[in-house]
Amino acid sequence: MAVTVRFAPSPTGRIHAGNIRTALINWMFAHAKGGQLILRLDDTDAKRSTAAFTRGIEEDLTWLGIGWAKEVHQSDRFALYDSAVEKLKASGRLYPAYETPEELELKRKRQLARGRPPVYDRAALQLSTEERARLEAAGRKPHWRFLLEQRDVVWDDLVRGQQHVDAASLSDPVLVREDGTYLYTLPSVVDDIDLGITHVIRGEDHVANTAPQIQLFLALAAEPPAFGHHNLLVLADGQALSKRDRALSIEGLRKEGIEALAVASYAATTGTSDPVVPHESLEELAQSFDFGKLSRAPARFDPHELRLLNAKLLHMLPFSAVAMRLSAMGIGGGEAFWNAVRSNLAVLADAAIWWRVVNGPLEPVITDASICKQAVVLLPPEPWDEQTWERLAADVKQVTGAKGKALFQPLRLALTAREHGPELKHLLPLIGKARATARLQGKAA
């Protein structure tokens, strides 16, 4: 059997990190096992899916690299779902109740008072023709409930092992609001279903729906897939990440800067027993990748620790990686302007900081006018290579006699404008003669 997964965010916000992991989970899982990812857009909330968060996650998962062999919005798909509640109502498994929330709300708190679980106790099954009738007469409008089979539900989890859930224990879950609106259960059901989903790999929080879930495959005449159940990704404080917070969404980590593979590299491998350390791209991640490294503790997301993954990503890139993207920046220097500042990056755009001090126009430093005048007259003809810096310093030294500090820092400010930086044998190269004479003279060049 083919492995397919999905993903199935609801487009009503923009996706964060925490998202992207199991996004990542389920195309790592697939593209190892010869499969594929489906997107799903759980978009039957109306009121607040929009079609611009669905651009949006589009373009976070492009941005990412996790492509999909198929696209389907839940919105789309309501006759399905239509056909299943008929099927279900014709086999009894599902059925009408009428009490209002407040009602069920009394009822859990006596349930509690008296020391029992908050289960609903299924007294919709008990009425009569007539008593549904007095009360559709009088207004009232039935939500449907799932009736579970009172039996152990058994599930060998891809991450948590064997797990059962004593579907007693439980409450029938309402399928169908009274509104006649679906809640999540039963399209998820129903689009694995149809779309041939081999597994279904997703948060632990989801682990508490799992068994209704079971049950309602089979009561469709259809296999479950296997579960799987991952490890969530918070925040230090323990909290869920949230669509709310615009800046730790792959929006807002986009907007900083952030690297997409920076991104991938520490969704994917926080939590597990795999070092966060940046990789060269989702192949890499996928091939190392193995559900007995998932940590059943919460993995905490550090967004400064990102920020470092982030910087150790950029010192590792190859030209090649980043070409276009500086060409677009309007930065040249080719190879050796990359190699040179590369190690001295956070994000990508702190190149331009580099390429204004090796192509100019740059305000000069001037701290020690003596030396740099000494350094003037000694600058030799080009070409220079990065040996050329060793032997002007060497110069410098030997005429003036300052050594150290007192001879470095004031050319680096004098050439750079900055008291730390790339090294200057990488710079002075590119900065040429006529800059380097010009910024020691105290001239904006």
Second form
Amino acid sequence: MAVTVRFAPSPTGRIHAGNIRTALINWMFAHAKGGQLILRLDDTDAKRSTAAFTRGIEEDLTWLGIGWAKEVHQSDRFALYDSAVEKLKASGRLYPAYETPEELELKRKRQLARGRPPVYDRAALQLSTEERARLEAAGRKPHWRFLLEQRDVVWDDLVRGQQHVDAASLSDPVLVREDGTYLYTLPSVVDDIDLGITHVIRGEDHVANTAPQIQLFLALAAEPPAFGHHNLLVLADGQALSKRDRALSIEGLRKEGIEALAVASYAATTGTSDPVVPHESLEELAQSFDFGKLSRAPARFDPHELRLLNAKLLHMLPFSAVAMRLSAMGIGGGEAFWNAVRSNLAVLADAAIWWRVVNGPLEPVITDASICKQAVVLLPPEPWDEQTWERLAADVKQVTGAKGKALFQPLRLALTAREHGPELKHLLPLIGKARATARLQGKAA
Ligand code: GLU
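Beyond the form predicted alone, can we have the form predicted together with glutamic acid (GLU)?
Below is the whole assembly, all chains and molecules, this chain first.
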């Protein structure tokens, strides 16, 4: 059967690198298997889901280069969920329960006080027809619980290996709230069946949902898919990334100037046995991906490490990978400019600083007028190449007797107005004789 996976975010906020880790692992797996990825928007919660967040998710995935074969919105699919509910009611697997949250809490406390696990006691199953009628007449509306089969559920997790869960240790999960709205569990399974999902790959925070969901697949007469639960991205304090942290959302990182491939390389390789290094394409990432490489411990998300990775990526990107974006920023200079400056960039936008240095206008900083004056006289005629700077420096040294920092620093400050930067042997030919002359004379150029 062709591999079909899904990425199923809730559009209740902007997605972050942790969500992208899930999306990427799904994408890489599908890519490696020649399968397809479905984007499923889990938007049954009408109060918290918005069309703007859905667009944000589409935009973020597109920016990262993660494509999807099909997109479905759970809010369009209630008829499917309703019919699954009817089936489960008819087979006796879905039963009404009337306890209020306070009553449930009380039960829980009592069980804990007696040293028992706080598992729902199924009292609702004991209600007679009259008792139910009485509760409903008093205005109580039922929520609906899925009757678990009390047996061992076993699956071979793609990441965690053999998993056993004794369903008797679990409460029958509520599938439908008293106001008729759905919790995540049932729509997810109904969609996984309807869309022919072969592998459910998601974060470890969903491990606890898997045993009830496997039983739900079976109760709906479907073969459960394979499951894989990857480790989550956590911050230095051990907290998982949250949609509330806007600065660390994909949108926030993009605005900060972090490259899509840096985000993807980081999200896919942190917390694996592979080194966290920049990759030049998602295909390249997919080639080295293997579930066996995922660590069982949480994966660190360190914004500082991501920024360093971003710089490393820029330093190795060929001109062809950035040519269009540089030209959109009004930056010329071609490949020679890119090769001269790329190792000085933290974000691509920094290229504008060096373009200004090369192309002007720039207010030079004169700290030693006599060295600069000598340099003007010694500037050779154009065309200039990578040897020009060394010859010029040697000539100025000979005439003035200055050497080392005393020689180079005044020239660099006059030519670039900065103490540090790309090598002058690369910059000087790009600056050219007219601008270099003016700057060495202390004129803006
Ligand atoms: N909407 C769920 C989430 O964002 C999807 C979980 C799943 O993949 O089954 O966590």
